[in-house]
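A single chain, nothing else alongside it, follows as C-alpha cells in the form predicted on its own.
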Amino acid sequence: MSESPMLHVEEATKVFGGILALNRVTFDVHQGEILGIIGPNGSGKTTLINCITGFVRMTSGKVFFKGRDITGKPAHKIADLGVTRTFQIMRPYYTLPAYKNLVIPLFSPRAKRTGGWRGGGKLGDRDTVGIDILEEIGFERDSFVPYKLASSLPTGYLKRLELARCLALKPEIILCDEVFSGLSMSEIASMVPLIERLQMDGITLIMIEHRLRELFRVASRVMVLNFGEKLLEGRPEEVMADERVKTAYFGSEEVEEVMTYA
C-alpha cells in the first residue's frame, strides 16, 4: 500500500435545497485498499460517490485523484482518468446483449489509449474482448448468457455486468454502490472471490454496503456516515465495537449478530 493516498476527499459538502446531505467529509483511500462505507439509509453514502465521480457537483470541498484536483470535472472525464463506479440501481443498455454493453466502453478514449482490457498494443476485436471480460467476472462463455439482452438478465448477472463495464475501462479504482444488494447467499459466495481477485489485480475499491458480514470479509477499513457526517473510521471490529455506531446505526441485536460473525 502506497504512502500517499490514491484518492483524497477533503471536506466534501453537498446541500440539496437547504438539506445538508454531506457535511465536510474527509478521508483517504490508498492504492490496493478496499474501503467499506456504511451507514443508515439517507446518511449520504451514494451522494458521496456521486460527488467523487462527477455525477453531482459538490457545494464545497475538494477531490484529488493521485494528487490531481478532479473537483467539478464531468463524469466522463473522471472515468477517463480511471475512476469508475457501479450503480445501486443497475444501468445497463437493456436493449443490447450483455457483451455489447462492453463494446461501448471499449470504444472510449481511455480503452483506446490503454490498448484495451488487460492487453497492450492493438485493441483487437471488441466483441471478443467483451466476452472475455464477462467470462472473467462469472458469465459462462460457452452458454447463451453473454448474448442475452440485458433486460432478460437476473439481478446477479446485472450486478456482474456493472463491474464488467468498469473493467472495460481498465480502472485504477472502482466505487461500488451496494454490489451485494439483492443477491442470494450463493451469488454472494461467488461474488466475494471476484472482489478479492480485483484487489489482487491492483484495483482499489470503495464499497458502499448494507450486507455487513460480506463487506467485512473483504474490507480492511470501514468508514461510518451518519446524517451526512463521518462518524468514525477504523478496522471493522473497532467500528462495530464503538458505542456511537451502536446508537446511531444499529439495533443492539444486529450489532451482536455481526460481531459474533466477525
The other form holds:
Amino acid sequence: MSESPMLHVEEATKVFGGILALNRVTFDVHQGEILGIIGPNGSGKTTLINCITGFVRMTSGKVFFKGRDITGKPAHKIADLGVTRTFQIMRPYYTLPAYKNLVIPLFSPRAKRTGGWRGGGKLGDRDTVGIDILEEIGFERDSFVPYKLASSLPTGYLKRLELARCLALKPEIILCDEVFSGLSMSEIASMVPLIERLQMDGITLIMIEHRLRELFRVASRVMVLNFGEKLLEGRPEEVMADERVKTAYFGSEEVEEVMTYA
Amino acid sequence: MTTADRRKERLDRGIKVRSDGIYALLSWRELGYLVLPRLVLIAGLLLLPLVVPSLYWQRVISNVCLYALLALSFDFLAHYVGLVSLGGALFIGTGAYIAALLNKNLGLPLILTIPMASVSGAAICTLLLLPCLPLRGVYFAIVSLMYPLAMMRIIEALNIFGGTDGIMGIDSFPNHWVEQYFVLIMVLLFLFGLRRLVNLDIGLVFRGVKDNDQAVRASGMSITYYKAVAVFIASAIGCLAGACLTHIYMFSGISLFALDFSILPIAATVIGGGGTLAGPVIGCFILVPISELLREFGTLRIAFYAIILMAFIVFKSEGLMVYGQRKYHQFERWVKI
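Please give the other form, namely the form predicted together with the partner chain, since only the form predicted on its own has been shown so far.
Now the full complex is given, and it begins with the chain already shown.
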C-alpha cells in the first residue's frame, strides 16, 4: 500500500442547513481494495458518496482520484474519469427494457473511448454489448428477463442493473450504495460471488452496507461513521472487537451473532 | 354485470406478436399488418390537396401542416425529453422573422431562406432557452411561455423589424401545389424521422433524460448538453413551420408570437395521444378544420372548442392514437372474476 491511493478523501465536510452531515472525514482507498462503510442510519454514508461523485457539493474538503483533484467537478465529469456509483433507491429507466437500459451508459463519452467501436464492441452494436454485460451480472441470456421492461423487474434484478450500468462504463472504482439491501438471503448469496469477481477484475469498490455478515466476507477494510464523523477504520475483525463500535452502532446480540459466524 | 365481478382482459393479437420480429417479412398478411396503417396515413395526406374542393380549404391544409409540425416538436420535447415547452410561438416567430428578413433585406429566394431560417432560428431559440434547461416539468413550461410574450414586447417597444406593422411583401411559394406538397412532405419527413430518432441510441439517451436524469449524470453524460440538442431539433422543426408560414402569408409580424401557436399543439397532442408522434399530427387534422368550420360562430367558437377538448379529456384522456393502437394490436374480452 505504498503507492499513491486510488481515491483520497481529505477532511470531507458537508453542512445541510444547521446539520453537520459530514465532519472532516479523511480516508484512502487503494487499487483493488474493497472498503466497507458502515454506520447507523443518518450517519452520513450516502452523503459521503454523493460528495465524492459530485452529486452534492461539499462544504469544504478535497477529493483526489489517482492524485488528481476532482473536488467540485460536475457529476458527469467525475463519472467520465471512471468513478461510478449505484443508487440506494434504484434508478433504472423504467420505460425501457433491461438491455436498452445499458445502451444509455454505452453511449457515454467514456464508454465510447474504452469500449471499442464507440461503445458497441466488435460489432458496433450497443444492444449486444448490453446483453453481454447483463449476462455477466447474472441475467440469464436465453431467458426473457433481459428483454423485459425495467418497470416489471423484481428488486434483485434492479440492483444488478444498477451495477451493470456502472460496468458499462468500464469503471476504475464503483461506489455501491447498499446493493444488498432489500434482497432475500438467496439473492444476497448469489450477489456475493459477483462482488468478488468484480474485485478479481481489478475494480476497486467502496460498499455502504447494513448486511454486515456479507460485507465482512468481502471487505478488506471497514470504516465506521457515526454522526458524520469517522469513528474508526480497520480490518473487519478489529472493527468488530472495538467497544466504541459496539456502543455506537450494534445491538450487542447482533455483534455476537456475527462474531460466531466469523 | 358490474366491474365488481368481471374485468376486461387485453391480449396481443397473434399477428402482432409474430410481426414484432424480422419474420414479418415472410408473409404478405403480416407485412400488410405492419405497412397498412403507415401507408393509409401517407397516401391520405398526399391525396388530400387533390380531393379538397376550394382554394380556401387548400389553404387550411397548409395551416394544419404548420400546426402539425409544431405539435410534433411539442410531443417530442414533452414525451421523449421531459421538457414541457410552451415555446411554440417563440419557434414560429423566430423562424418567420428570420425568413422574412433574409428574403426582404438580402433578397434571398425562399429555397434558401427556409433552410437557413430553420437552422439559425433553432440556434437562436436553443441559446435563448439554454439558461432554463436545468428546470423541469411545469417550471420549464412557465419560463418557456414567457419568451414569446417578451419577444413581442421587445419588437413593439424598440420598433425594430417593422415594429407593430410587421414586414410585408415577402415572396410567396410559386403556386399552391408547391406550397401544400412542401409542407405535407415536411410533416411526413419529420413524423417518421422523429419516430426513428427516438429509437436510435441517442434517442434512448433523450428518453433516459426524461425518465431519470440522475442516472444519466451517473453514466458520465451531461444532461444539459442532451437537452440542448433536443431543443435544437424541436426548435428547428418549429422554425421551419414559421418560415413556411411567413412565405405562405407573405407577411411577418408580432402576431406570429401569439399564444395560439403554443396552445393549439398541446390541445392536438391531448386529442391525438401524447408520446405517439403520429397522434398529435392527427389531432391537428381534427382541431384546425373544426376551428375553421366554427369561424362563422365568431367568438362563440372558443366555447365549442373548449367543449370538444373537455369531452376528450374526460372520456378519452389517452388520446385517439393510443386508443387506435390498442384496438389494432390487441383484442379485448370480458372475463369473470
